[in-house]
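In the form predicted alone, a lone chain appears below as structure tokens.
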Amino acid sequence: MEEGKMDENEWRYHGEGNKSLVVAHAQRCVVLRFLKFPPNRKKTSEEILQHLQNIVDFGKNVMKEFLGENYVHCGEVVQLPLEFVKQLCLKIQCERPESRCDKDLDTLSGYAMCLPNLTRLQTYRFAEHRPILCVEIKPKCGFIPFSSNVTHEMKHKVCRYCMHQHLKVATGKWKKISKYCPLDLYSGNKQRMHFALKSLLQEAQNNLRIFKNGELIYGCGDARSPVADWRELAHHLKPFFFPSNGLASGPHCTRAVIRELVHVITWVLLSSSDKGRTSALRPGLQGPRVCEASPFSRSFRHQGKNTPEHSGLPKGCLLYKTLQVQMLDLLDIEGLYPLYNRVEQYLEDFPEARKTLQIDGPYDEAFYQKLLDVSTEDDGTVAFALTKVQQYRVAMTAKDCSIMIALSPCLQDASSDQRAIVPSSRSRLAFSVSVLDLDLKPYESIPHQYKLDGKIVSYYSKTVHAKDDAMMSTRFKESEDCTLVLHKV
């Protein structure tokens, strides 16, 4: 990043989350990621540099070890000319969603992260004229708590995502409850996975976005913006998935194109591009494999059928690896919170120990090795409590990461290539799979997670579950008047 070569007009707004903003280069396959802060909160340049370096180290020494080097791209910290950063900030301001403008881009330190643009193929040097499609999925938590520390029986039956949906709609975050359930996607059963992906496409919220040649074409740019039309999406997808029935337009064409997209995504999610690598984790217990609130499961129950058994995920695929890391949440937030308080009490007595406990880094090999201890027998020590707290933070990171699937049609002469290929009905597609949003979740967020968990379960139990019980009770009362009398013949 040489000063003479930095031109803000070569970069465009790409997207942002709660804590960072990303711009993409117009020609090169790179993005810059800047930190964001509230207007009244300033950090020194040294603190920002350390924060960014911690993100890089955590990706390199922890998440790359768990998920595999083919999936994790750590990037590097770069220092940029301050004038370039200020001009860039002014240039992109009008493109930012209003709901995200409560925080400002860091324009004072000059530090940012330079990363590959994951909306592009990562496996080879692609030709610029070739169309590139990228599907970003935020799958969320793929298991139901199995810990004996859980006090709310509902948490053993309904997944966190499905419960949280009701609270989000009630508070105006979203207008409609999604039919998507993470357990369906993580089931490994193609029927359930297809249903989950179609549900995401119907109600994307912020769990699915689709890019074409690096431009967002589908999904919510803002929490309040409506979901795009399937017909418009199908129009964008036709160059990749032209229907095998030959239809060029109409509802049948749209359905065929969407069906092909879902088939290809499922195929990629179940594939492995990290052969020969096995997970270092061996969590023993597992909760129920079906969420009672999943519309897919409910429809099968209404038909008097059992939900198709989960087929299991191939051990080399990214979904399997991600689920293994999520299951480092061995105690649930209910079992973890007392351990967090134990660490907090120790830090009150010995505040200088925060550094030696590696709460704020460095995230090195020693930090990673401690995460592999999956024992749940509490010996009353601060060391045990700290290990569980750190495992929980890593698990929460895996629960909130995004999977990026980039696809591009193969050229006619691609038969000799060694690239990963997924077959579709009319063509073959080169693909790459990457993981995004792998920042370690903050230690300080644990009390918030504890309160939020209670709020989610309480709201779901009082409203949705109570309504279901009332409906069942009505059905039983209606059936009380019906008596079957058998006469002897």
Ligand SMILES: O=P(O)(O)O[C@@H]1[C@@H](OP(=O)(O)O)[C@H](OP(=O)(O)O)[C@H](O)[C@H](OP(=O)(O)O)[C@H]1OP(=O)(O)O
Second form
Amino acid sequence: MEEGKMDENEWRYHGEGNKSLVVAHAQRCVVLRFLKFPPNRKKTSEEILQHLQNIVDFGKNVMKEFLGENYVHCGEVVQLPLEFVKQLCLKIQCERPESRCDKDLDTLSGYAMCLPNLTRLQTYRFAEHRPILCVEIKPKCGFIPFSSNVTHEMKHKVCRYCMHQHLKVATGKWKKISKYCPLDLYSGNKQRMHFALKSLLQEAQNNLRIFKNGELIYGCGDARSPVADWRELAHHLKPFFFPSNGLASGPHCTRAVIRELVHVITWVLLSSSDKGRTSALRPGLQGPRVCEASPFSRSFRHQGKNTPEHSGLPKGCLLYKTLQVQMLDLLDIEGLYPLYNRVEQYLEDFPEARKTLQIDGPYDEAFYQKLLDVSTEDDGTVAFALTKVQQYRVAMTAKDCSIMIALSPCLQDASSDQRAIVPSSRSRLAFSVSVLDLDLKPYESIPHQYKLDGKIVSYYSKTVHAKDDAMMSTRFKESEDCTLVLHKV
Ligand SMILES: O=P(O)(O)O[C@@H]1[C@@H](OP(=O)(O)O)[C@H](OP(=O)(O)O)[C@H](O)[C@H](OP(=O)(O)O)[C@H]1OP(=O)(O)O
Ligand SMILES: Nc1ncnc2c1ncn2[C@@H]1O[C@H](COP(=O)(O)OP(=O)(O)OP(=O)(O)O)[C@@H](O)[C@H]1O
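Would you mind generating the form predicted together with this ligand now that we have the form predicted alone?
Then the entire complex follows, led off by the chain already shown.
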């Protein structure tokens, strides 16, 4: 960043989550990512600098190792003129969704992260003047816990996302239950993946956003007012997928364009654009491959068929790598929580050990190496407990990250790397895949996770499952009645 030349008018509001806010440069393909805090929680500039540096180090030393060089963009910490940050904050305030305004942008430290703008990611494959489409997916947890520490039987059958949907709707976070199930997306089975992506397009919540030339065109700007007009979306997408033919407009065209989008995204998600070395993690797929609550598998069950299982994700693809990191949660929160308490107890006795245990960093090579020990034999030591706690934090990070897929038409005669071109039937699309929001989850969030897990499961069991049981017993009663009638006859 050239300090003297920072002009807030060159930046525009881009988006935000729970913990950070992003502004994008109008011309250059970079974004600034600022931390956000509740109004009363002031942190010193040194603390903020350290926090940001930790994010960069964690990306470089841990996530790049696990997910691959090409997928992870760590960026760098930059120091900005305070006046620029203040003016920028004032300028963008009116564009911020109300539901995110419970936290304020940090304007006091002057520190932020500078990252490539992944919605407009330009590689040598993308000609600069070409339009760019970007699909952002937050896939969430793609497996059902296999740990023997799980006490609620339901957790072995229904995935956390599907259970959580019901609590989210009950608490007013979203209006409708989504048909999306992460296990379908992570299945590697094309039919299931298509269903998952279509479900995301129907009910995007905060799991899907689409950008065209860096502008949000579909999905949530404000968490509570999603836009879901497929016709309008198809209008934006048509030039990407049907560049030269005059597909008539109307529902047929809309369906054809959406289908093409779903196929292209599936293809890209299954591709392995990372040529780096394979990840050091090999936990192997365990646990059920199908979530009982997924409408896709339900419909198969109703037809008396088995859900098509894992066709298997190709090992180099980002979904596979992300799932492997998620699976570092080997014990489930129920098995992890007592280990967290063991570490807590130790820290109460030896508070100065927090530093040597690397709870707040540094997230260096040594931190990474310890994560590779996936044994689950508890020898009763603090060292064992700590390793599981750190692995859990990393797994939770992978369960909450987002995948960015950028697509851009390329010239027919471009002799670029064929592996980075989607062999779409009607157009040649160059693509790139990246991952974002790789901030290590805080150690302090573990008690919250434990409570939330209990809440999600008990709400689901009490309401939804009870309703299902009631429906089943009505059906059973009906069939009994039916038998009685038959007897009478
Ligand atoms: O717990 P979950 O699964 O609801 O995930 C939270 C996300 O909610 P989601 O369910 O994706 O709508 C939540 O997303 P939203 O704020 O709801 O968009 C955050 O990503 C949160 O992470 P953090 O506390 O900001 O680090 C996420 O919390 P973590 O559990 O990842 O810490
Ligand atoms: N490098 C980037 N390029 C383009 N867009 C980005 C980039 N980083 C973040 N964004 C956009 O900003 C949004 C918020 O960023 P991010 O997910 O990092 O926020 P967060 O507050 O950390 O999220 P969470 O709510 O999960 O804690 C993203 O959903 C994405 O749309």
